[in-house]
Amino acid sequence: MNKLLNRVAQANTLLCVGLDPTGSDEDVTRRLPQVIAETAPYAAAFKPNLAFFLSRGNGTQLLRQVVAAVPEGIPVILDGKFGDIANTAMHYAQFAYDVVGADAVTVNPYMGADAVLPFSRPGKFIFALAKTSNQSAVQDAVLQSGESVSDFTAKMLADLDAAHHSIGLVAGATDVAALGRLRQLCPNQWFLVPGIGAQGGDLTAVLAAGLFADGTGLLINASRSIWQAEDAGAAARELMNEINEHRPVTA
């Protein structure tokens, strides 16, 4: 977590650049380092999506090249949405941290703490799914207690973070009311926020609902809107500046 905090403070940015590379293997191999180089000055983190790499024959090698291309000091979040338990989860963690070299992961906590804690390591960080941005998510279901699945999950993750200090949440930008509830339930945890840009999330509303008082606490992810831009660096700079315009503190 310190790596992320240091980067946010140093570069004055909350932008997470998602890497969901589309195109031929040749084009992607050529373009990935270009996008990383162009957007790095504006990035608080990079988030390669595992599926977009595993669908390629050289996927693991390409992931390792991505990590190597990211400038030192900028964290890499491997977006694998890992969701198994016990020994299996430990092997996923070894892949993410030891093989790929990621600093953080996304995890599906549907199977409970057993699916989350194997990814907790010194110097590493976890973003666990609490409320995703897709419309068909079961996280909106209401339990007998009257709370939603996403709120119940957030409480579990807050308890885990209180003990392990390494767990944030994934909270989609497409449901600002839910994101605001999650912030009330988890006042001290960082949120990774997909859904801005191509998915139409309201950036201003998201920042108002989720930022810490000091103007941090959210990582705003953009993937397609940057990857598909003619000038990836300009797209990243524009979004970073837009985010900073709505932050109460931009040190």
The other form holds:
Number of protein chains: 2
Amino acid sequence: MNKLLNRVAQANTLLCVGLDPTGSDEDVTRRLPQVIAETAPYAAAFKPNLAFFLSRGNGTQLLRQVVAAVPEGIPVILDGKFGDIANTAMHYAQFAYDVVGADAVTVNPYMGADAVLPFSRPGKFIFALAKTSNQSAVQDAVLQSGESVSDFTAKMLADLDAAHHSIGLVAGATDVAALGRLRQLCPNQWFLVPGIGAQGGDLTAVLAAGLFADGTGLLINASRSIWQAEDAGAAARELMNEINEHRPVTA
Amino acid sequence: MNKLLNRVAQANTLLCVGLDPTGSDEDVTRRLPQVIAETAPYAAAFKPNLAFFLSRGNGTQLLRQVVAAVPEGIPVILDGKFGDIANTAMHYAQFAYDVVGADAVTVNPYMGADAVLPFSRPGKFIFALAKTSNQSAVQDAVLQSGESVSDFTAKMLADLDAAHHSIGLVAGATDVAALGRLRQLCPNQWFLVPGIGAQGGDLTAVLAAGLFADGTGLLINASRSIWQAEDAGAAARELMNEINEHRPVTA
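The form predicted in complex with another copy of the chain, contrasted with the form predicted on its own above:
Full assembly next; the chain just shown is listed first.
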């Protein structure tokens, strides 16, 4: 967490550069370090998505190369949406933190606190799915209390964070009203926000609904719009600037 | 699905042999093919858990070795509890089916139908988490309709199966009442049942609550109790026999 806070403060950015590499092996091997180098000045964090690495066959090796290529001081979030419990979840944590060398993970809380807490470790950070950027019958179902499953999950995550720290939420940009409710339920937790760019979320509205008073608290992710840009560095810089126009920046 | 049905009919078994390899690399490399060979005569399916492979660093390679070691005709379920959507889920499907060579996967439906359907493919099978073997605030939360989130999820999975076929459920053995409700909601779908053995589920009650009228419809998983047995083959045979005592067997 300190690593993320330091990075956000030093580089004045809330941009999370998502790495969902597509293309031939040769292409990806060439382009991954290039995109990382070009976008690093504007990145608060990098977020490689596990699926895009595993599907290539040499996923673990390629993920290690990503972590090695990211400059010191910029956290790496392994987006695995890990969703298992207890001893099994410990093995995923070992994979993410020890084998790959990531600083943070994403997890799926359908199996409850048992699926979140095994990823808690000093110096590491967890983003748990609350409201994702797609329509989902399960997350949007309404409980007897009148709240949605995603709001219920957010409350659970607020309690877990109060007791264990370093637990943030994944909150999609495509439903700003839901994101605003999550901010009320979880006023002090960082949100990782997918759905800007290719998926069409409204950046200005998301920032208004989700930022802390100090202008931080959100990591705005962009994957495809950066990876597919002819000039990845320029795409990252533009998005960073667009984000910074709508928040108090201290530097 | 046909592969599973054929195997169940031919070998007269509902036992799913879970492979959660622990121990030194040397130990695992030696013991994995040995456990597979010894338990194969009693196995309706094998279920390697992705976490235990990834945490070793050479996960993909080891998973391929598992698939290669499993005798022709016995399906392999890759237990990844994959929980992502759309294009990303397609990459997990590619990993499971094309890279590893599995016949089936487990998926986490928190993100809704979008997280399930990308794994649908001719000749392949999906087991989606409904009610897992742990206590989980999220799955057990009660909706306005009076049903639990896991029951709601099960209904969604029944609808998906009616339209797309080859979608089963994961239903933990540790809550037999919940498993019985799931069977009412999903009378025609196969259940993969963890929680027997080390986790203490009641086998007789589970079979009474979950079997189809023809004595099939459940895959009873055991992992640790087989892996840690001195004689893995004997442990598998005993559990298979114990299951068969409580169901109509045709051969």
